[in-house]
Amino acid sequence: MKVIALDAHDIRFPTSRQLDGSDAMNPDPDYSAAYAVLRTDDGAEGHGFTFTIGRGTEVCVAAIEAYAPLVVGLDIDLSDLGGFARRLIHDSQLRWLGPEKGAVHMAAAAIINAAFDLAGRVAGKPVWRLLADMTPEQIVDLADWRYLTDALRPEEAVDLLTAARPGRDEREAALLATGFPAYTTTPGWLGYTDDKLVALAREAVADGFTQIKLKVGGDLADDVRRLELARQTVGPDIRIAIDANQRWDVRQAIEWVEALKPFDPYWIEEPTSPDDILGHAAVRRSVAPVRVATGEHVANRVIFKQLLQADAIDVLQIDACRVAGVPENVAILLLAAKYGVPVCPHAGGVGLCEVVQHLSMFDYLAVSGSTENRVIEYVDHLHEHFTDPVRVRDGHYLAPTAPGMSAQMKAESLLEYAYPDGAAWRS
């Protein structure tokens, strides 16, 4: 099968009219995507983008491009997309330019997970079972070994997956007979009204929902009104997550969590810089019973990897496309597993929902191997523009059954939202 096209887009959604996606940090995001397709010779297509919120989503789409000569041409094996996958990442030119980090890294994440789909169609599988079914090894091969030794082996990721296996026929019928369990932001936004965040934080829990998320970080009054408020509207026995996008120093942190712990907050996401282990771990032994979560921004399982070893954090959040795709994914979730820390997947932004599923059910099927103490985070925006949109119920994800990994957009929604001429942008 070759490769023929590497087509980008820059798709942008103006959800900063109505502050969907606000936070302390990013007060008017526009949810976007530098969205890639690959098309062979046979006809087949293969969807995958990375999220970005507006302005620099031209830089991430023109990185895409910019590995076109990698990818133009090739004749790819879907059985080693591992393989494919350090083609992209080893290039030393492009990988100059991060190396393994921020938009050129960004943009071979599109690409890749853009591999994945194509195998998922080509297979007639969703990724998340096509990841399942590969032997421990296949699964291991994927992973970019370098850097990692000194926390994981090979040979011991190889263990844990096999170790894994039994139990996986009742947990995949549980999968899908139930689905995995969720958490919602929806009510959580910091541009939205109290009355707004009261009523879609009691519409949350009518909706199965036993998690909900709350931004908080631009002024501590408003946090304390606004924590007070969903307390009382959710009851004691939902949790309530809260979530800073970086916002503080490791200080200023603390003191801050520590105003709002009678309002039993679940977990502190993002407290500080994502770069930052060892303030994080500072944070998690100061605020501790209060968990410490972390990931959306972290930009390779280097980072990852530190955290775990510093027992900086008590939640890791993986980005389906911040780091280089699945493989990179799936080599953090070993690590998670080695570790024995729980992944709650980042999903607030377009796209994120449907196609980070694919790796926590993976993760559930032949990794963990549990769903305690984790959820997919859930945001009810924009799913309508995908061709196979997330399904949740009962406040629970529902399994793909879909081939490929979701991420196809409706041909229209590519036309109408791309910048800057789309009928959404001239209107």
Given for the second form:
Number of protein chains: 2
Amino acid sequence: MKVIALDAHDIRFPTSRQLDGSDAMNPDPDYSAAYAVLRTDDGAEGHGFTFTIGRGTEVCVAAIEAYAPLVVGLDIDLSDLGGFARRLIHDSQLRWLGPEKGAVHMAAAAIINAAFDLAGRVAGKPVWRLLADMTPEQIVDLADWRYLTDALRPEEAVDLLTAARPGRDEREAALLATGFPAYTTTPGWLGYTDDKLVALAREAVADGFTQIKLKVGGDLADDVRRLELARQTVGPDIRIAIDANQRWDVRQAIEWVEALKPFDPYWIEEPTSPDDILGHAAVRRSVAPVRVATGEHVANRVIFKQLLQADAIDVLQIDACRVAGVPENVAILLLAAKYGVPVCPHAGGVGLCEVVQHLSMFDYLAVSGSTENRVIEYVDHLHEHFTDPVRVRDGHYLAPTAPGMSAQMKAESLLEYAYPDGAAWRS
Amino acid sequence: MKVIALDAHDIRFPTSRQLDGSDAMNPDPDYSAAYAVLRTDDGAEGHGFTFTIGRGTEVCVAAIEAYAPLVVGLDIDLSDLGGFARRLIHDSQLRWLGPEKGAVHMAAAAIINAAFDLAGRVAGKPVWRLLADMTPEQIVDLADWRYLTDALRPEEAVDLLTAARPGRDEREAALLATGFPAYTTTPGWLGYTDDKLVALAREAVADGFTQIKLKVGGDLADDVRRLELARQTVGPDIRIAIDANQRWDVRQAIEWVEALKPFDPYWIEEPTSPDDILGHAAVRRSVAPVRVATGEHVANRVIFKQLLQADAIDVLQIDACRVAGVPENVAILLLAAKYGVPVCPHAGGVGLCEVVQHLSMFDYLAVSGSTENRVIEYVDHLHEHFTDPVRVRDGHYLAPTAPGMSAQMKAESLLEYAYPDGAAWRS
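What about the form predicted in complex with a further copy of the same chain, after the form predicted on its own?
And the full complex, kicking off with our chain again.
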């Protein structure tokens, strides 16, 4: 199968008009995607994207286009998508712009995930099953092991995957029956009024969620008031995670979390820079038993490796399309399993729920083998733009069954929200 | 003074044709620049760029253009360039593409350095003197202190700068008389023959250099042969640094350096991923007394902070335009001074020597106060394209005296090497 085109689209939704997604660092995001379509000579397509928040989406689009010479014309071997990914990531001239971080890495994520979407469609399987049906050796070969072997060697990873095989069929049956646990951030945006927070928190509990999340870090008095309100609303048994979106220095993070401890926060997410491994470790030592979570802005597996080596996190939050797509996330899932840290993906934005659920379901079936203390973030925004939108029931993601990675946006949405010429932006 | 335009140019030199710049990770770089010009309503201009190696330069150009709405039309306050830099770096939508790393951060470097070039021209001073003439408080205010205060607080930095003031006039006199020490990488590219290596190493010593650098990490037997040849050529008193350009995992780095120890390498540069703080620390513990150096690909001050906190490096290598220009490099120089680690800048490429010399000279006058064990990399490539090229004499960079940051390329070079339409690329 030959790739005959790599299309790149700049898609933006004007979410800032309602303050959906507003947090202490990102007051007015317009949820966006640099969206890639791999087209092949037999008519099959793969769709993928990287998530952005408005300005700069065009930079990721330019980065997707920069990879086109490596992709267009290629006879793509769908049984060696690890090799396909490494072909992009190891291009020395493009690698210079990272390495393995920023716009080029995010663009690679869009293209590599599109290749997995394509492989799922060709195999007639959702990507969670495509991955879970691979042998341990095939799974291990997806990852780029460069820079990982001081923490985990490929042979160890094969052993780990082999040890996880018993019970797989029972887990798949449970997944298909019940789905994968979710939590919701819908109540928690900083731009929402107290009344809206209370109403949405109450609704979340009624909908079966056992964990919600609140944004914090703008103003301490506001955070105390909002967290107290939320705790009163949901009672003592619902977990409330808090999320500072990188707002603090280390000392400030420790003091702020201390002030919120009376309301029993379950985890503090992104207390400081996502690059600050030692800072996260210092925060974790000080704020226990509040857990430390991070990952949505972690650039690559090398930073995740160190967060685990340094005992810096209690909860590892993968993002489907900031690191270089499925293969790098497979490496990260393997690292997390080795270190015994649960993976709770970042989602929300646009399309992140759709894509990342495949990775958690694969993790459950083939890697960690558990859903204990594992939840996928859920936000009820923009799902209507996808051809295979997530289905969340009673606080769980139901397993997608359509072939592919659920990444495809509807053709009419691609037209309407095209930036700057779509109808949504022309007005 | 109002900014009326921000021009962005894609400039590429076909250096891969001669294998200049070839190393174990970058076999065929075309030295390039995403080049920015700030134009103002009184006719003054500022020039800056970020260094790239070919494909993908257009992504950085797109990122420069993405910042234009924040810059064009601005009344630029040349007495608050820290504020100017933070305005760009803190833009939440563009920050999402990093944060503070990759193409957007490199683009910010180009623009922010252009603003310092402009300020130098307006003040009639080279930037090294512009900075050294500031008060400690003004210098400290350039930096973005977010994420740094667990390692260094602004008040401590003021004390550090105040303590460095005695002897400043003598140091300036010495700088103007002798210049700042340099070392050369000209002999060491992997693509060069043994004969060329020997001839260039001999020439380096004759030219007054006391340190040279060799690229390693492609093939161990080749490295042993080349390092032995180099050591035979320069004798025991010339320092030979080696540079693996991120080629190894931790264990491999340790074994490889062990095999090269008989030839007394002075430092091992970039033994592994630039993101791997803990990896560098492990390598350093094992390879001593060989020093560990890194920095040219370190994304930002948060990673540098941790390299220092973790005792991971003996030599800190700033790059003029990968982190966000002068202000972030000022923060890094202050961190290095606090931890007592010498700064030896990365240079070479195109224009890096021209720009980074200003930072080392400022460091000598106002921050560390020393040139001991401090050398700026020098490579004799592409200086002819600059209006104020570096002058290296007897192994020292002579202090530039023209106003600005020596960043301006000649107009005819901008035309000839414009990609893809310049004469150099049309053939």
